[in-house]
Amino acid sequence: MDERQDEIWAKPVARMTVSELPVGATNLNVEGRQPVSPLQGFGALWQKTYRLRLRGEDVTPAQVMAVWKEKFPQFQPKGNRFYPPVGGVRSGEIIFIESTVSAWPGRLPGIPISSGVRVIYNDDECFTIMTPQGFPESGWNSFSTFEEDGETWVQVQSMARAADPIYEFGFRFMGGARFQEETWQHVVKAVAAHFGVHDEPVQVIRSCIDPGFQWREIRNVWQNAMIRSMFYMPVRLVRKVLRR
């Protein structure tokens, strides 16, 4: 493998480390984690792709990706926080994430949740991130950039199945599901308006790989980050009073 491989693909690891954090990040339910695979997950396996074109714009699709990669927080919706590498997206980085997760969303405050994403591959139109052990889902999201009859695309595809059984229940029956397809309808739909285009529709194509349950994976529920955030809460309070 050339120079170039190398930097491209991630170095395979048991254990995700952290050398530097962002400033904002919280390195919390990352550090020690295990990269997991959909293969890893509890819940049904889903294939989801979104993706948007971006109609009568001169840009090539290597622009817009570097755009992306540079914007990429900018382009999330409100309550989701990301916070990428300091020198910026690179393969076997770290993305850290600050989100909510409500058991009603809209109705009730959601539960602060603090994990992040390992860069396992980026390229000049593309980058991919590898979940670890406790996030909401096992498996990764690929972002893209390409063209397709002389117009450029941005694409977000997933590849994952709820992590545990707490998970796959918050997915089917309280609007988890929903709000993670309209969270990265929401991305690519931000990443065109940003280059100008505001009207054109998401497709959105899903596909069910595995609708049964991984039983033997019901004990990743005791690295749910969601639970572990969630007792971590206190302490969130008392650095925040202390600030002041």
Contents of the next structure:
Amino acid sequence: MDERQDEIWAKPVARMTVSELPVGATNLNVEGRQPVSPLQGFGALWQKTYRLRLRGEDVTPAQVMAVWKEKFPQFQPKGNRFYPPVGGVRSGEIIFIESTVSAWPGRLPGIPISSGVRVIYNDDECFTIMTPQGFPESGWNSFSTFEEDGETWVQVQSMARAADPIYEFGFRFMGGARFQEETWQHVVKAVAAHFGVHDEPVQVIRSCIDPGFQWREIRNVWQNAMIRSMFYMPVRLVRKVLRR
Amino acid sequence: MPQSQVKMDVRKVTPQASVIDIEGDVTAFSENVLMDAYTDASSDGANSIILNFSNLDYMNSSGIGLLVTLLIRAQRQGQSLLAYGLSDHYRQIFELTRLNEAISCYAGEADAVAAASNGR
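Right, the form predicted on its own is done; let's see the coordinates for the form predicted together with its partner chain.
Next comes the full complex, and the chain you just saw is listed first.
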């Protein structure tokens, strides 16, 4: 057994705890939440892969991954703010997220959503995050780099279900799935652009692993981070005023 | 495309249960080998598929994802998925990823086969 395996994988936890909050992040919908896998969500289970080749660039997968981890928040699209742990991306740490979800993109204003994800796997060419209860998706996202036919690729792969019926509706009918796909395509393009690759297309592979709903998980709606973030908005506004 | 570093053999242990012996690394590149082994294990109408991890060398997060895919496939066929031979390290990873809530883990083959026979 490779002894590094103990550092690569996070230790299991029943509930997430926050020890240090990065500057600017909000500890909302994180503390006390259980990490959830694709088995605990409500909606259809999808595996989606977004990959892009760094054509002609002489960089190793490990070099690309080192930059990706270091500049992770910078590669996100506008409106998505990621707050990585103070000590960088490491197994067991929490990456805090502030995003905006619109119930009807382009027509209704976005609702700010605060949450965080736990890094459960981290090696030189990959890291994987696991979502908490209440997050829009229940499952994992892996960010990886690899070599194929002598060239380095960057890849985001998600395996997740919508966490509850409200999110499932949003993903299916309110543009949520499209927004999510655009987000991850933006991320792989931004990583590629950092290495000087601008014209490579993103390969998108979608696979519906389980089209059914898990009705036993319908109560997940109670933890819905979007709804809870919405109720938290007045508190956020008061704090903002008091800080002035 | 990198080659798969895993070998999987299928054994029928009871009329209702098949064991997949896994030897090597379970990563994203193991998908075809694992799904072929599953198809083979299911071909005689087995309602329990037992994964033997005794000779597992390495499994990464993509490998865990493959197990989720296999689990869903088995559940849709009305089959149960069981496992044995996991080291403490990989038992912990099953706990971390909450796979242990859907794939029952046992210390040895006899226990897993007995559980399969009891319909667990």
